[in-house]
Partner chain sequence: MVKTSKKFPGVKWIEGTGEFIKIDIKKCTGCGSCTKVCLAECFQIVDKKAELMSLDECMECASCWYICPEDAIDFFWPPGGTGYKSNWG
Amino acid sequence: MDREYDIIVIGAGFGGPVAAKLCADAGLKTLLLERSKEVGDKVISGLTIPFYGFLFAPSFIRDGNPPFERPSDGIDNYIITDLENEEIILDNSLKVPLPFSPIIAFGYNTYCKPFCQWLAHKAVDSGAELRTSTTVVDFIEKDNEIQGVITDKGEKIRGNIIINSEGSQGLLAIKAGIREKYPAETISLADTYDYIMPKEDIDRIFGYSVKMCWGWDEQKAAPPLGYGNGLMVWPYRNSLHFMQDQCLRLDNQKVPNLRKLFDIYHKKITSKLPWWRDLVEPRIKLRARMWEGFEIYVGLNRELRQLPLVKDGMILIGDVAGLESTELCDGVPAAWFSAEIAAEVAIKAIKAHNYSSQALKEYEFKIKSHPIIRWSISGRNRYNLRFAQKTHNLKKLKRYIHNGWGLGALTTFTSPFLKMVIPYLKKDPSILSKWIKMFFRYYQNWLYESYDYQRGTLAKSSQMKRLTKEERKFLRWMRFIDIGVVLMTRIGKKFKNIINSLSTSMNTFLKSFLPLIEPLYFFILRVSRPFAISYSQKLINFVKKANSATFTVINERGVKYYG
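Chain above, on its own, the form predicted alone: structure?
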């Protein structure tokens, strides 16, 4: 008996719609199921999506016009040693330097709901069927093979392969016998305050920076209970999020009264932290308070990390597969990467009419060997903060913060990043110019709120058909870069082993030499600042006036994406 669908995707968060779109693009009959009445209702908070998520995302994200609220140029870390006496150390070393900032961004701050809706629109446009208000409660199973789903309405829907993107709780994955319940020590609860704030105030007070606070536990400021978590403040277009988080249980198996503690910490820091108290508090209005859980330390648990990600007829992606970033509390890039890999493996399995776990094992192998995913789920700086806090070791505290959310992050991130970049350059020599156009297009879209499925309008000057001298010059530079990459890749083939060795050893090199390089780097930034500010403003003015076609990318199907 033929099954109703080739692919059934459970969950329309960040990963599910991506998998659904890519499967539908391949001509597979695809169904996307979402339990909420509207896509995004269960992920209504916000976050920063790091730049590497967009660089290595499926091309329709990278070359498209996704909605976001504000580009981010980096992180301001406030290390609070004595809140009462306002003794605070600032580490803001992880910043995209001028003149590249703010157009070249560290990441993009976004509300989850509109972004997930954008992704779902893309899936539907490609031919996927979307059903909301539909909760999967069980599976159709025969001889240990998942052959479909059973909904809360009692409907039985048959599918050849189920792509499970249900989120961090993973109740269906547990029911299917693939995963186990995550222990409370690995789950963090986020307490988020959503404030309205005039855009001009956010521009002046925050600029493009995310702010994080760290300190000693007895101050009852941040991070709560000395458990390695902290306080984060995300600026959006005309609102901001104040978020503090804490694991559900501590090492000694105590279950803290999080609601009570969160209230204490929130009151303490909003009344004592100088920049919040004096600059932010008088200009904000509370709009909502939200609670959300995420599986922050699953990747550090060896037993959980070794659990399977596939079963006969089923693939797990995103949070349900335990792919949350330990340092950044962000699972979006991993959701996109795993969704794309799952779609590739599922398409191949459908064509072969083989839905067994053996056929789907390729997915598991690719996830466990993915450089960015492996790096993302294995960082220990946030986890290790507790050891510095227990002994009040300021040197350790500063080192963990610098290595997690400062320039020291390069000592763990550079090698996996290069291992991703090199194959991309080999596969598509034009990828570097596509990335550059992405940054410029995204910034122009931010300026004019011009996103797909939204009514934002570009300035008249940006819609002119005739390109200006500056725009033609920009495009010539892009062609020059493409030619340069082609030549580099040809030369690189002769030195393949050397290049691979260098990329692998970059983390080790930076661990030794970054402390020596940093002073010179910051000296150059200080000396060049007047020029950098001036040139940055010229770039911004160029983007403001540019024809949106200047930043257009033509995808594999010959489709043009416009801002």
Second form
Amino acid sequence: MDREYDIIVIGAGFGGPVAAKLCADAGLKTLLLERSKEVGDKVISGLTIPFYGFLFAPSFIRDGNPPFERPSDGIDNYIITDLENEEIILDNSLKVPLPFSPIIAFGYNTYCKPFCQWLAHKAVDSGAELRTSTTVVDFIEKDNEIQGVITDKGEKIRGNIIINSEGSQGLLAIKAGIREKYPAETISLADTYDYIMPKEDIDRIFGYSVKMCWGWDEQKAAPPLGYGNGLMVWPYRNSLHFMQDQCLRLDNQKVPNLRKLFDIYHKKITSKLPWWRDLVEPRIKLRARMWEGFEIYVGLNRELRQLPLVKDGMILIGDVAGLESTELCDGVPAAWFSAEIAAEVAIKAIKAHNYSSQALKEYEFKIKSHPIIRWSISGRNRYNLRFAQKTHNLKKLKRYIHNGWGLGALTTFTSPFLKMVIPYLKKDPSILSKWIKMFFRYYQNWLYESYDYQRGTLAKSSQMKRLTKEERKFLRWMRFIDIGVVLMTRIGKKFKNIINSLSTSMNTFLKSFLPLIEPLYFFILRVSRPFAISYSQKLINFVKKANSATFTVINERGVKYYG
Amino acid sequence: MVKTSKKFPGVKWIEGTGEFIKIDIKKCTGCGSCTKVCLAECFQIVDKKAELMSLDECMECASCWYICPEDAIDFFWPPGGTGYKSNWG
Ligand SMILES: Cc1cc2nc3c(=O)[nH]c(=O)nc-3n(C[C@H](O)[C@H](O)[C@H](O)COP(=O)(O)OP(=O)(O)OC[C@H]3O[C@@H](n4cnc5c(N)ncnc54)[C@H](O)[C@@H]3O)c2cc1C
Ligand code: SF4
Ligand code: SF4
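Next block, the form predicted in complex with its partner chain, ref. the form predicted alone:
Now the complete complex, all chains and molecules, led by this one.
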């Protein structure tokens, strides 16, 4: 029987519109359904989208021009052992060093709504149909195959494949019998405050760094023990995002009184934590408070990790597939990666007229073997942290923090990262220069608040002038890098096995040698600082003045994504 | 109609949600967990049973649904275009 759509995507958060756009690009008749009145109304988040999300994202994001609030160059970790006496240790080792910071960023801080709207715009531009104010309440199901959706208005819409990106609660996935309700101890409730603060103050006090706090339970400066805790402050363009989060149920099965505790913590932090009390508090005004649950400990549970991600006629992507990471709380990269893989598999299945779970299984296989997704959902530092907290073991606490949110993260991240990089280099020899241009373009657009669909003044005026000597030099360098990659991949072919095993063993290597390399690394940073500062300023000035065409990337089909 | 709240600035609630959260009184044991995790104070315990007071400030976080040990809370999204919305998430 003929169905109205090839693809129906549920949810226009971070994952849904990406899947919708890619399916529409392939010429599939695609419908994107969203329950909120405007896209992004109901998406609550931190939010730093880490750099690897952009590097390995579908090319329209990487080569495009999405809206940001501020690039982030890394994390300042405050380890609070005695708040009253201001005994606080700082670990700020995980930072992009000067002169690369702030142009080469660790991630990008953004509000959810404008970003999700940007993604949805892209999907619509590609031909997907978007319907907001539409809650999917059930499925059309026959012989255990999902054949379409039923909306809150009672409308039945038939589609060949449903890509479900409904977010962490997974009410529909549960209804479809594909997943269970996650246990309360895997869910952290994030209590979020949004403050207005003048940009100059943020530049001075935060720069580009996210601040995170950790510490002993009874300090009540970071929420209490469960599977873990957290307190994070994100600097935006001219606002701050404050988030404290805590698991709904603790190890001992107790349910903390979060309503009371969050208020106590918030008061204590804002009045006692020195940098907040003295520097931030006098300069802010509360603009919003909201909260949302997130599934940060799902990945740690083996059984939950084994749950199926497809069923006849349906694929789960993003949070509903349990892909939110435990360590950094990031879920956006995984939502994008899974959206792209789901679109690939769905397009193939539609061409073959086979929508069975057998045909869609390829998706599940690719997700479960994806190096970055696997790394990100199974990190144990935050989980282990609570043992250090329980026993007041400062040495262990410092170690887990260093390994999770300090330079030690390299000992778990490097191998999966290289495993991702190598195939990208092989597939597209100009990928390195595209990545570099991405960082430069993102920074320039941030400086001028010039984004797609809401363009500032920079792009037009600067596109008219001819490239200067410096800009041409930059482009020459990019070409030089491209040629280098081609040569390297040619040589690499011969040494394929060596390169593969090198990338696999990088984590083990760093585990042994990082403690030795680290002091040297920080020594070099210290010595080279004056030079690095002046070079960084030079780079910023270059980006400020540069013709935006310098950082533009032309895609495979000869279309400029930018602008 | 759109409502706001002094307690939770920066958020709007579009009317027309209906009762999208329901408590099954037969299953409820009055353990009080829902009252502890709901930051909007939507629940109270009356005569050892949970009672839904108002969903006016509900942020649709589903914590009450996750935490209820008896599965006594029925939760589904409100109709499209209603309920909470914010620009600052
Ligand atoms: C407090 C918090 C902080 C976070 N911080 C970070 C961070 O710093 N970095 C990071 O990378 N990630 C972060 N995340 C995670 C990130 O937000 C998610 O991983 C990401 O949003 C997942 O995308 P998604 O498409 O799966 O779901 P969502 O973005 O949640 O989108 C789901 C969409 O589906 C809609 N929907 C749901 N049900 C229906 C239905 N029945 N019918 C129609 N529409 C429906 C919803 O309205 C929503 O728009 C954070 C999350 C939270 C809660
Ligand atoms: S969904 Fe969240 S805010 Fe709404 S009643 Fe439940 S716990 Fe309270
Ligand atoms: S959590 Fe469930 S059982 Fe406990 S009081 Fe609330 S509704 Fe009743």
